[in-house]
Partner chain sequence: MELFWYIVLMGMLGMYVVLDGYDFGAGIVHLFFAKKEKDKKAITSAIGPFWDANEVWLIASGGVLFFAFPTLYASSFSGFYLPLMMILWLLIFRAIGLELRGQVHNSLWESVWDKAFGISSLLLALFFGVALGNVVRGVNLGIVENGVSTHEAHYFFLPLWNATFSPTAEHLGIIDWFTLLLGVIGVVTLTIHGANWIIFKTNADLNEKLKKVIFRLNFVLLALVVVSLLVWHVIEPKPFHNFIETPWLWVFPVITFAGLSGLFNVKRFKKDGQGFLFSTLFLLGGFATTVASIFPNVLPSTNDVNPSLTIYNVAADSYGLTVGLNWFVIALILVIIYFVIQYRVFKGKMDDIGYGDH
Amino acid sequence: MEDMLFYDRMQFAFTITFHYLFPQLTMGLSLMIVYFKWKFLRTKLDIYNDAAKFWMKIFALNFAMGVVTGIPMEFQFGTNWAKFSELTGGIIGQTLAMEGMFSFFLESSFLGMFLFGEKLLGQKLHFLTGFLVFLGSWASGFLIIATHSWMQHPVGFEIVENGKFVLNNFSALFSNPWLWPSYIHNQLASLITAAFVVAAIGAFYILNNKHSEFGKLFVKTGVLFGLAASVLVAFPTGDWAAKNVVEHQPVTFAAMEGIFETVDGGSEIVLIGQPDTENKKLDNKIAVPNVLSFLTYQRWDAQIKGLNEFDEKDYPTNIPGLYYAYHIMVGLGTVFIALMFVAALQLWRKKLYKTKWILWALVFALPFPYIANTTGWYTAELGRQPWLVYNLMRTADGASPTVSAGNTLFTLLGFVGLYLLLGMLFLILVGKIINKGPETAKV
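Let me see this chain alone, in the form predicted on its own.
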């Protein structure tokens, strides 16, 4: 049973990790495309229109990959997690169906119009199609996170005699206190990914003296969007989301921060350390006294509960994984703020395009927002374990009892091979688009 559960979790973790590489770019990029098209309508400068169409090609490729890699996850609800789907389908089916029926169709339909309908529609309607693509992508994220938020903090339901969860308050799904902090934080994080990708490609063009005018536009736009998003993802949205965890999942918060013992007075914030779960301590830690208490409760002497206050059966299943994922996310977020601030300062001083070390830093920083987004999701998911529905359904109770560990491992290996090929094809196609650069032919 333990092997079966392990491989069920590994398969879903792998497929969703690979899948989310694509939506995290499309959601943020859709907003930047709308910005480019809006600037074109205001200024009538063709460079903005060409930029919008260039990035929509990359958006479309990411969107297609997101669809292809997202479909297998839907099937896993019925194969690996049939018991979970049977008991909670009356609730999570609502938001997942809405995501497919409304958001996905809205996004995909108007994406085609934006790509191929500029001449027919005219510029204002063309802008509208781009805006509707943005609206569809952000609505899709909202409905997925509404599902996730219900699993983290279940609301608006009752459990009937056969053990099934039944929704008795539809509006509660969208007024869930877990939803809005998670959603805004996630969307800003996706905007960071898009901003770094746009800035990195722009810096690449400048350094190679290729499509230099577009390079300057991309760097400027990426840095400005990236600085704003990096600051906002830390405060207030990151702070808001963390306080939600303190209130609703205090044992998770203790594990995230590496607090094994409750201490009198204020709690320190750990910058570096390695959790030793056997001896219940942090090794080699570097910490700042009382800061965590102040950030959490705005009081230097506020007490924060340690893991010793809770039953061990309710501890997060993988405390080291949770701790490291959280600290990688926070550490990278701090680096993003610093890099974008320095780049914005040089932009203001009109020296950015000639400051090669910053341009190279932007190029090499491209993968790190993907890592930060991934570890952010790992923090949320590892933090909820050992529950599928927090405090109501354990992960072991939601797995399919008839799917063997061998079958799951076999299909997991198949996914790894297939996704490796898809990933290589994706990189080749994106590389061709970037190498060709934006088209400047007027419509």
Second form
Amino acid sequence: MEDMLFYDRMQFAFTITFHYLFPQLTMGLSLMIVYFKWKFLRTKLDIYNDAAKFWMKIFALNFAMGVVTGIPMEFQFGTNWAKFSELTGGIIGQTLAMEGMFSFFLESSFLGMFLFGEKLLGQKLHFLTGFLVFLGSWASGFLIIATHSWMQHPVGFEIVENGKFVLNNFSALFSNPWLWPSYIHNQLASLITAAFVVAAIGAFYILNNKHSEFGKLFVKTGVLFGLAASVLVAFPTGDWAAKNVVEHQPVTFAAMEGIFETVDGGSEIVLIGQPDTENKKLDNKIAVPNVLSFLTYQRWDAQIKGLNEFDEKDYPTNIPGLYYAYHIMVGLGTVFIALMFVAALQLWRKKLYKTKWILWALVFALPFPYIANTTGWYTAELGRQPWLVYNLMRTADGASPTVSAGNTLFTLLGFVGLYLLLGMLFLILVGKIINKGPETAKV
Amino acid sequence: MELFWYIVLMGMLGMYVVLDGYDFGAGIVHLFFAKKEKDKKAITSAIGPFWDANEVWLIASGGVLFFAFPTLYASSFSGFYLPLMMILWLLIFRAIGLELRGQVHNSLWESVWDKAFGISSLLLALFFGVALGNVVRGVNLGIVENGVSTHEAHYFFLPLWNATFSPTAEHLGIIDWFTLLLGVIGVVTLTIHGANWIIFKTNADLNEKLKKVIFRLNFVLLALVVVSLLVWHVIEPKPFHNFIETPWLWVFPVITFAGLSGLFNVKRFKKDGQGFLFSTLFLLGGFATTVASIFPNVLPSTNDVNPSLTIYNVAADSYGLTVGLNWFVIALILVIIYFVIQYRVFKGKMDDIGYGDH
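Next up, can you give the form predicted in complex with the partner chain of this protein, since the form predicted on its own came first?
Time for the whole complex; same chain goes first.
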């Protein structure tokens, strides 16, 4: 039983982590491509259309990866989490079915036209198809986060005698206080990934002295989008998300921040340190006094509940993992603001394209938004543990009753092998597209 | 309300069978009959802008199943664990075969992805037929051993096969001779269906040959259907009981045979779309006949201890089903609009509009 749950969790964690590497770029990049197309319609300058076309090639590959790795996600609710699906399907099935009906049909119907229909449709309609693909991908994110928010903070339901969660208020699913902060936070984070990718490829072209005109456009656009998104993801949206955790999941908040004990007179904010859950303390700690209290309640001496206030059986299952995930996300987020701020400053002084160290920093920054997005989601998901439906249904009670550990391990290994192949192919092919570079419209 | 959502779900699955069915069929034709590069290109361009949206009918059906019939979703997805995972892997292979083939211009690269696309299409057609076979044959709900349920009454688990490959064995497997028979019918049907689509949407040189292939395969299909009807009593002693009680249901088998017999005229059709129309009739009629034969069951029980799963004992609560109607109607209207736009933009022969040359 223990093994079974472990493999079920590993399989979900592995497949969702790999899957979300793609949609985060899809959602952010679709917005940036729509921006390039829009600039082209406004200015009639070919460089914007060529830029859009270049990013559409990467978008197409990335989108395909997102689709094929996304299908297993919807299947897994039933295959590996049958008991959870049975008991909550009447509720989370609503938002997941809506995703299929509202977003996947929209995306898939217009993607082909967007990718191959420029000549057939003309520029204005082509822009429209791009916008619809963008809309579809953002709608998909919204409905997934609506589902996620219900698991974090269940609303609009009652539990009937056989343990089933029955929906009694449909609109509550969308006015869930967890939903909007998480959604906006997540979409900005997705935009950060896209902005950093665009800026990194641009900086690479400038440094390489190839396609420099495109390089400059990519760096400029990436830095401006990146600066706006990096700031907004922290404040106010990250702050909203954290306040939701404080209010609705205080034990999670204590674990995230590494607060083992409640202290009077205000809590410190931990920057670095390793949680030692055996002895309930942080090793090698670097912390700033009272700041956590201020950030949380806007009072320097406000009391923050430590882990000691809660029952151990309700502790997040993996406290160190949760703590690190959260600290990596916040740490990287801070670095992103700093990097984009310096880059934007140099851009404003018209020196950015010659400031090599910043261009190099932009190139090497490429993987980090992916890490920040992933650890951000780990914070949310590890923070919800040991619950599937917060405070109401434990993860251990949600797995499929008849699927053995051996079968799950078999499919987990299958996914690992298959995704390794997919990942390699994706990198090789994207590398090829980047190496070839954008093509200029024939005059 | 349950009946309404059942009809919606079966309608969506029917759409899926018809639409992604021609994609799979195109893949099978690609694997066995397309030798020249030009024919291969015509085939992939015939499904190019459509296959992704076609596949969404499966995902969306899964979503509707999840929300309207959560117990059936949970029971069947966990019980058919391995074949579903394999279907997923095949769907992934098929999609990347289609998407990655054109990324590198190298004959070795192209032939690898051609095979990936063709073989996974073939296996998917087989698996979906086998899946339908499993649903009508039923499963050991509650995993009854010696007259006692070892699990909750609506859960089960099937291995891929058992030692005897028999649909009446005590320990059933996914693949037995009966489900395999339906799998083979699936492959033959979709090959015909895909060939019809290619004839409809392309000017490929291959089309004349495909008409002969369809003609011959149609005899095979007729024979297989007759065999399946002769052996059907093995899994269900009274396969026609629903049709006797509700005579209008005969319309489904009539449609099925109209489609099948119409296809024998394949060489004389005036319009290229006619064949596709007939294979669509056969597919929809066959699918409807099969699911109607077990109605209101959606997953029969093979033991006497636990009852079959019916649309009434697996459905969600009535509030959810009612409220779902509001968004579903809006969504369906939008889907129909997209569908019309999509098939109007890409109307006619795909090689005429130069799809795929970019």
